[in-house]
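Single chain ahead, written as structure tokens, the form predicted alone.
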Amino acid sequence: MEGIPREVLEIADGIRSMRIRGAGKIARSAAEALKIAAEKYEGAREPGAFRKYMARVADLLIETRPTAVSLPNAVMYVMQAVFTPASDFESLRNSVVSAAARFIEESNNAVKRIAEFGSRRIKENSVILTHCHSTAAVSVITEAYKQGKVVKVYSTETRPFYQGRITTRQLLENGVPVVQIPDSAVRYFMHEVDQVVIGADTITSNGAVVNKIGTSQVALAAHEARVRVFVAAETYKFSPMTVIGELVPIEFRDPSEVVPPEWLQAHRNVRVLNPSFDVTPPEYIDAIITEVGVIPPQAAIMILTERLGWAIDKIKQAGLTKLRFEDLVEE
């Protein structure tokens, strides 16, 4: 796209193609892209033109992945600096660069705080089950293991991308005893499990959790077995659009990720669906562990209004049902 630095386009493509994956990495990459965009801006050196340019970059980034709310929330965090009054271009650009750097630092520190809070909720001699890959969830489990509380972890493969294997590798690197299991074996092993620790891609205003496909089945099996479910998630995963009644779109990816292309060619009458996420209702979740503390799912709305109230107000004022920063920039 004309005028947008090559590095920014590469980051956007990396997010879209899932070379950059994991909500935290996606969020930090988006903030870095906005930082680069601001630093390398070559247009008219006046606030109005700069705001329009940054809005175009922000919208480009948001469109790469429709479900992972950490992406638009990271963008909102940085773009708040774009919408602050500024008398000159340089001070506006500097505020954007500073906001991006601050978000990246806070994001990295958030995981440490979540590990501290979450490890306190893990019982002694626990068997933990986790699904997919979440840096926050891994940090909670690892910290609890270091405190001598975890005796074993069951980690699902998480098909079709097998992100659970990343979790298994990271836990092993930290010395945590871990057993890899197929997604379909969760209910079989749940009778051995003391607590479930998972991450989240999106948390809605009513406390429902949107996460990798299969998460709701894990939570359902845990609920049946009376096993407590903890969600480890940074506050930038809470969705402001759900406050105004919008549903979180569930991303459907290419069927070739599930079955080989030649199989699709040989069975053209078969429709193959590949949803990336599902929704776990709040009644199946015991607590959400964030960097600001451990909260019940019903308190999600408080986090949203405190952290992203400015964006919610702007979206309401503009009457938007889809977040587009170009629609928020005043002419």
Second form
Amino acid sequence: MEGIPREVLEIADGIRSMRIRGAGKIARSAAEALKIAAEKYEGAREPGAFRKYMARVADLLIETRPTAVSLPNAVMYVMQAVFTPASDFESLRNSVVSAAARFIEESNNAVKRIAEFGSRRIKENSVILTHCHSTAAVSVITEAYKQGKVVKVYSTETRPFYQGRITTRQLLENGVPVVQIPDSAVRYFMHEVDQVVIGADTITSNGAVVNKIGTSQVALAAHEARVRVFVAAETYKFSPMTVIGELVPIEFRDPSEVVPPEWLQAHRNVRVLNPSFDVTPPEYIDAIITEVGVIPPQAAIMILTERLGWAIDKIKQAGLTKLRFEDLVEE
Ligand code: RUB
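Could you present the same protein in the form predicted in complex with ligand RUB, rather than the form predicted alone shown above?
Below, the chain from earlier opens the complete complex, with every other chain and molecule after it.
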């Protein structure tokens, strides 16, 4: 990690340990880390050395968590500037810093647009159910509440990491009436629910939504009860890698998040698994609310080609199945 600024290492560690979490925040923090890395670069003042250094930082960041595609997409967005031909170091560094700032600004604006578009899809007097903690979903719900449309929100605990408690706290702070329920009570309450609003970590080219573990069960219960499921997701949550047939890697986290370490010690022959995400097929999703519009999940490929066509081209050209920016730096 030599030569990489302490603030950048702290952000990488924050993402790894989930101090920084949620796909959107992870993406913005990664862009911020690249911005800091560029600003604090102290190596040789020539484009080649700078590009190698930025590629090292980019690889460090994308290796922190595997599932949310917002992370590599944010890094690719900024790294486009790194790879643009430049005659002098200073102008290259400046364009990288402004690309990172632009990503953060666009990302924050995207969440606002999603709140605006998504709130229009919420009916009067709605009871909403949400799962995990998604900034995009909370924004939609809060905006709909401000318009007087939300009477109650069911917020799942989201075991084992309890991100649902963050959702509950934020909604309460925004004045929204919220009821915290265990994940296992979703089907019990579903008959009262009018709409499910959730976020996404990754959306595949066929419109499947990868989100916090338990999302597919929520969607299944909603489908059974004929309750609509809306996914609030910025366009950088769509995965270019899935266009070339790659599957989305599902993160398995430490068993100690599920059971206390003493319990594991006392039951050494028991295997505990902790998958962090699951896949909800497009048939269980009514609409995806993005900053460029509300689309059916089947239109995911349209978003991918229109918004991330450049990333798909890059992946195809380089024949990549796994992103590694150090491989993209020319000697
Ligand atoms: C968070 C999670 C969220 C999405 C969307 O998982 O699954 O639903 O990331 O969130 P984790 P946002 O807590 O493991 O990061 O809308 O904030 O991007």
